[in-house]
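A lone chain, given as structure tokens: the form predicted together with the partner chain.
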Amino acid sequence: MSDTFAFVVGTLPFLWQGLLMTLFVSLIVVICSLLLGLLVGVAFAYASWWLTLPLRAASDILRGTPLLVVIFSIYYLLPFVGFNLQPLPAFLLALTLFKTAHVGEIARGAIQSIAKGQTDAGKAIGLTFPQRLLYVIFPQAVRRFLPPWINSVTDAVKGSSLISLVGVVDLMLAAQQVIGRTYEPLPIYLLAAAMYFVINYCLSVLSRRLEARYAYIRE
């Protein structure tokens, strides 16, 4: 038993680099998809339907296709239309687009949940459209937005493990490389699982806290 423990501790430095890559990929994807997703959500909520038709199509296609297929498609189809991307940027692009579609839906739902009267009141006191968004809609919509968004962040962390399939050494691939050298799959996979669990469990606890914090508001 202590042998296994010493062995597992000995592999930690190798997994550490992978963990950093997983966190890096997740962070980039989460930030980019948040910014783009908010724009998409505002467009869905306010622009007329024929203006957002291409966005709507892209969003439905991305949400209706498995993430793995989205990644491979983008990875292999981009060179065809003239962009040659390395695996890492190609993956970042694929996962960001995929998450943007989901964040866009969450943002649209949150914005549309705010009563119409709020917009009318904002207009009545002479606020411009950006001001209405910033001072009236967003502060109210944020409590509807945050809990599902944090869930989508845990999905992004989990989805980042697919980068191992295009050859970037993240936590998943680092674990497999260690297993390739040591032939001890179970302890290493469990260790990697524990690392993913800690990251995501903290996020889901945060999500539950936020939900509880906003639970007192009733309309």
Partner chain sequence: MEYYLNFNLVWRHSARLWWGLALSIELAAISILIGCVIGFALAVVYGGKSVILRKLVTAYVEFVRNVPLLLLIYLVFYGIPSAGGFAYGATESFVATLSLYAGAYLVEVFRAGLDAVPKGARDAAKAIGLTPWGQLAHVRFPIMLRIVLPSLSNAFISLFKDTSLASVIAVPELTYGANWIKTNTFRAVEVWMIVGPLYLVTGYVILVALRGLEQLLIRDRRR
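Please could you give me the other form, the form predicted on its own, since above is the form predicted together with the partner chain?
So it's only the chain below, everything else dropped.
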């Protein structure tokens, strides 16, 4: 038992850089997809058809396509149209677009769940469109937005493991490299799984605290 523990501890320095890459990719994707997804959600809810139509088409295609296909499409097809991206930015672009499509739908649903009377009330007191979003719609929609969005964040963390398919060393690829040298797959995979679990468990705890924070908002 002590030998196994010492072996696992000894592999931590090799997994550390991969873990940092996993956290970096997840953080970038979550922030970018949140910002872009909110814009897409607002467009779905309020924009004219000529803007929502291409957004709707792109969103449906991305949400209906496996993430692996999106990654390989961007990584291998973009060079044919003159965009030669390195593996890391290509993967960040693919995962961000994929998650933006999902976050946009989550934001649209949360915004459209707010009664139209709230918007009318904002207009009645002279609020501009950005002010109505900021002071009337978003504070009420956030409670409905948070639970599915946190699920989307945990999916982004798990989806980041696919970056190893384009040759970038993340936690999973670092684990596989260690296994290739030690021929001890079970403890390494269990350690990698434990790291992913800790990350997603922290996100779940954060989700519950945020939901409690906004529980004062009544339906």
